[in-house]
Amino acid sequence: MRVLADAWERAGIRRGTAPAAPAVMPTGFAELDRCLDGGGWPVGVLTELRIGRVGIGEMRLLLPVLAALGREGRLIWVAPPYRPCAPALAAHDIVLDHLVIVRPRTHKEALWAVSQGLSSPAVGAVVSWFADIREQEFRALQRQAAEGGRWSFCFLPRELAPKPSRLRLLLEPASRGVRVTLARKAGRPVAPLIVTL
């Protein structure tokens, strides 16, 4: 190896290393920014949001990171409930080539979809709908997202018994916008903000 690195040496080659992948991605609204540790989404976590309904405007507080995201590698919806849009998430920036909707048949295909995306080094971003989920099963995807380095983002009914999320937000309807609840590890939750969509 010694001698290697002496030839690389004398050719002028020097060894390098990549870039760090930053460890949180701004969400594009600065009111959630200054509530988020390190200012944005993290990477490496299943980011658990919990909604009483579809609809309320929980996509467009994720369209800024996924179109981010999406220039950059593949952007994997798992068991989406509604048809997306393709003129509105072109309006928002979403490179439409790199998102790969999955509508899986079984809860088992919605996992293995799920934990595919987040294995994959082509991945930008991996979200994903659930009815409902077992807490290994949200463990297990937990781990691979850490493992993958992936910014993950699971939709959750809000009535469903808590997980063991590293970051929870619970969405509500407000005028002109979202009220978002944050609960972290410990589960000490912070006063609502309205993001203002």
Contents of the next structure:
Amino acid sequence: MRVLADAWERAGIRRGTAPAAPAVMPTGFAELDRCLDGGGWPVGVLTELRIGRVGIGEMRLLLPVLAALGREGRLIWVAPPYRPCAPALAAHDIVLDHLVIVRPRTHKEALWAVSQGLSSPAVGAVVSWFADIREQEFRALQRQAAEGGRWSFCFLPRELAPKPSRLRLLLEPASRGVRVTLARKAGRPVAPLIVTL
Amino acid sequence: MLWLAVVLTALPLEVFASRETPFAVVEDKTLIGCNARARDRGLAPGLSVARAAASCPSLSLAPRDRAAEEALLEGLAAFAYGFTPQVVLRADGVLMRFTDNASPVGDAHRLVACVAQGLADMGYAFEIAMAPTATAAWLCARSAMRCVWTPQDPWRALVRPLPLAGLPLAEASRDACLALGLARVGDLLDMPRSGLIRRFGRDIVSLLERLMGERPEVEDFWAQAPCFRRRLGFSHPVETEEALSFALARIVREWVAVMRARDARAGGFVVEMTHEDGSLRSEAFTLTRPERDPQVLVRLMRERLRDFRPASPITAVTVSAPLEASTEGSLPLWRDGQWHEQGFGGLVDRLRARLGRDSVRAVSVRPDHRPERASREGPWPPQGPRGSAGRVAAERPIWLMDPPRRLEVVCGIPRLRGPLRLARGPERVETGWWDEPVVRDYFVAVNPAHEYFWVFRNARDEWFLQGYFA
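Now show me the form predicted in complex with its partner chain, since the one above was the form predicted on its own.
Whole complex next, starting from this chain.
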């Protein structure tokens, strides 16, 4: 029996009783990893990040995972609110040659750019900023993220109505970090936590 | 010696975009080419326009476009050039000369199959034949004999039953021959040469001698043009993106065949649309890496033209591109193009084609001590030093404000949604004396809501917001 169990382990065979754990990417923050199912940012999910305003530590929360995903793959940032500071990104180990900033002129162009990024195998992660997004549009992007098997993050203003996401985080500024509320997630609910940046 | 003849049987028709309704090309009030739909209605080349119009009222007509035909033949010659440097341009086809056993793709049958496949990919109606003399090859192609005859075959006997119509004879001579009951090549060959000279002149005999390989054939070989240029006219001006894409896809097929043959790839190209009112609109495309996958090229054009609403209908579309042999990008080991299409270059090309060059941007570090200039966001691709060259010891915010935003100051304390507390600093930045001197003290500041900012105080004690520690 013991031998059999070992063989199962080694061959990477999934046993029928336990559901396959989806691939995750560690967030880079142990306390946040503990609260997320599988211990990190899930793949194939359009993670919804709600912020009250820009500049509360939301990027520092994502940069570790983006640095990891941007090492091999490319990063597509669609409609970031300001100009990124190259030395700061380099200091966070972002490979600048792998980062593409898309500045769409219209909402439609932004949606199209995100969907292109989500369906390209060369892309490691897509990060997008929207002032608003319709439920249908969000669903379409979510579907594409699932099909393409990409990591994707979408920043939305706090006050918008909830979107049909599988993982939603509310981010608020806190002293020396950011206060994260997991407003929607699979599995058991968890209490808000402070992530020290 | 081996000659491969390719005759385009519907050349006048090929230069027009294909249509789903009866359509014919006209010269001297006579039909010289009709599409499948027109043939279904019983129309055929040689019919007068009046009779054709009477029997098929829905028939649309266009005058013959000789310039476009020449351009198409040039393209065909370029394609043929990929197989042999000895290409002869004829009025409705090309001749390719091969020395024995010097085919690039194996034996004669393989070679003919390769050329035929290429022609079929380009969507042409054609006849193809191979024979040991140019005249014989041309005769066979003209007679729709899909033959591959090498010097070892009894080809001299095989040409005898072919009709005279395929030989380049003067019309008067041909009619005279037919009147004498000489309908086949063999009939002419059986006649005494001296009698033929007396009756028809020397030309016909020298033609027969060339046909049988008894007299050397002298041909002018074609010299290739350095670029691809193909114009497709619409018999009815088009207004929809679909019709335009259809025509473009057809041009791309030819273009790719030419690129394949010449081992060239496209680094960029121009699509030019001629409007009904005579105005021109041209769209230039640049590719991140040389490309020749038809799907990628068509997709790029489609992305650009997606929201295209022409001011007036389009009468013709032209694609032109330099044909430069390129070794770069000739690597894909698996299916040609698959790799590219999925690759990152393809994504950037698509984004740029649809959103414009300026919308797809890269971030790079610049060697400048002024923080707002040390970071550049400009059109893709990234410029400046690579890797960690731009690493700075001091803390920098993720988002930069450019230009810096002036902060409100109350009682000497800068405010941004509440009074700011200076958490770290100052970091003195004193530079730019050569153009615009800058003396600034930078601080990491935090407001009561725990938001972190990068602010500076200039020499006049004014406070500015330079960035967000997002």
